[in-house]
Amino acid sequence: MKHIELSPRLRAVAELVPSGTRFADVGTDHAYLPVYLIQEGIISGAVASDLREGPLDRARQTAERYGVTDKISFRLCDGLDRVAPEEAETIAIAGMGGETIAAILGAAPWTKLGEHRLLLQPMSALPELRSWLQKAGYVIRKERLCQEGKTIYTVIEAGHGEMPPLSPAECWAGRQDTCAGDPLRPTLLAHLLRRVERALTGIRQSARPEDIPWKDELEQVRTGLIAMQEEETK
């Protein structure tokens, strides 16, 4: 039977899977992921589960075109709401917001005890995650970067643990030992430094004293970025 093919995005997540881990995938949607890791023998069965009826049914047709019909067990859910900590020792949370993941490991506390593996793959609001991440009891043991099209994808694989205080521009970028040696780490830096310095642009003519503290940060972030764009090229 043909094997399915990933997208650059979802191949990263897919590389940080363990073997043999019990693996949830949370927003399945299509359900690429959990098929392809038990296609590949990475894993023996998944829990795939999604909030809308929809891409369950299309995760169901996903997995029944491939032959794993048996081997993923489908939850109409929020979150992680109907999944059990013993289920899975590696969540994966990909193509949602930051804030929606923040709020969906928010909800399932368990997923701070143990030793439970999570990839979380945000299309948006990276810095607020990364810092709900530090102050809710995670720690981010590494970030891995890829590039669909013209875009950076950022992986995060975090646990429980306690991290130190991430700096502006680490909330933004990562810190620099868990992105250590990414072929994309200067591109990435390069982007968010020009959109810092175009939000700063556009700040500097605002009269409004609410965008003062606003302004501050940035210029923070704008200091740091550069100083990490200063070590990556020592």
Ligand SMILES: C[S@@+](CC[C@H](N)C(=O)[O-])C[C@H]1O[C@@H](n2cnc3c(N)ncnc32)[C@H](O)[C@@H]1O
The other form holds:
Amino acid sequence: MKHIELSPRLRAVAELVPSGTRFADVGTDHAYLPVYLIQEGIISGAVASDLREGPLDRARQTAERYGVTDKISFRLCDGLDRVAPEEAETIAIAGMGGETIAAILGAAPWTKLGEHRLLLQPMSALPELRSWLQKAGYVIRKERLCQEGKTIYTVIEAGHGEMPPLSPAECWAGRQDTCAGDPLRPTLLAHLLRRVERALTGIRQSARPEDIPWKDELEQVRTGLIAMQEEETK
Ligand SMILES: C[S@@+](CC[C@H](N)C(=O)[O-])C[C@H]1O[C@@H](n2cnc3c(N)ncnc32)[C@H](O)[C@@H]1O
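Moving from the form predicted on its own to the form predicted in complex with this ligand:
Now the full complex is given, and it begins with the chain already shown.
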């Protein structure tokens, strides 16, 4: 049987899945991730959920094509609504906006019981997701980066636990210690710094009082990112 190939983004998620774990993939779409993990012998089975029929049908087709249908339980549901806490030790929520990921976790408070490893791969709103995780009682244990073309993707490994509040720059880029040693970290910091400088160029010219807090926050992000860059090059 042919083996499935993962994109660098999904491979970065797969690399954080421990061998033998009970696994759930939320928003599975084509089910590439669980099928890969089963084919590689990393897990023996999985729950694969999606909000919509179309993606879940695609998931079933992939499983069929690679001969692993009997190893995956398919669930049509919003987030983790039809996944029981004991069915998964490791939960991947990948390829969605940060707000959607937060909403899925918020609707499943059992993910905070301390027994679940959460692998989160947001496509947008990373600062909002990191800040939400801290306030909601999750700890970010590590972050891994990968690159596809010019885009750098982040995978966040989180679980239940206390995490001190994040600075504005840490919300944007993650904490230095959780991202330590990632070869793409300098590229990410340079990329974020360019983005914040662009946003500041516009907002520095604004005379609107309501822009002042946003400008102050962006200045703090900029200062924090520069400090991180300096620390990286030490
Ligand atoms: C862009 S695809 C990502 C597929 C795969 N996880 C990946 O990373 O390549 C996003 C999938 O998430 C599903 N989705 C969006 N919101 C969801 C929710 N609240 N619960 C479950 N699935 C959701 C969509 O239907 C879609 O199939």
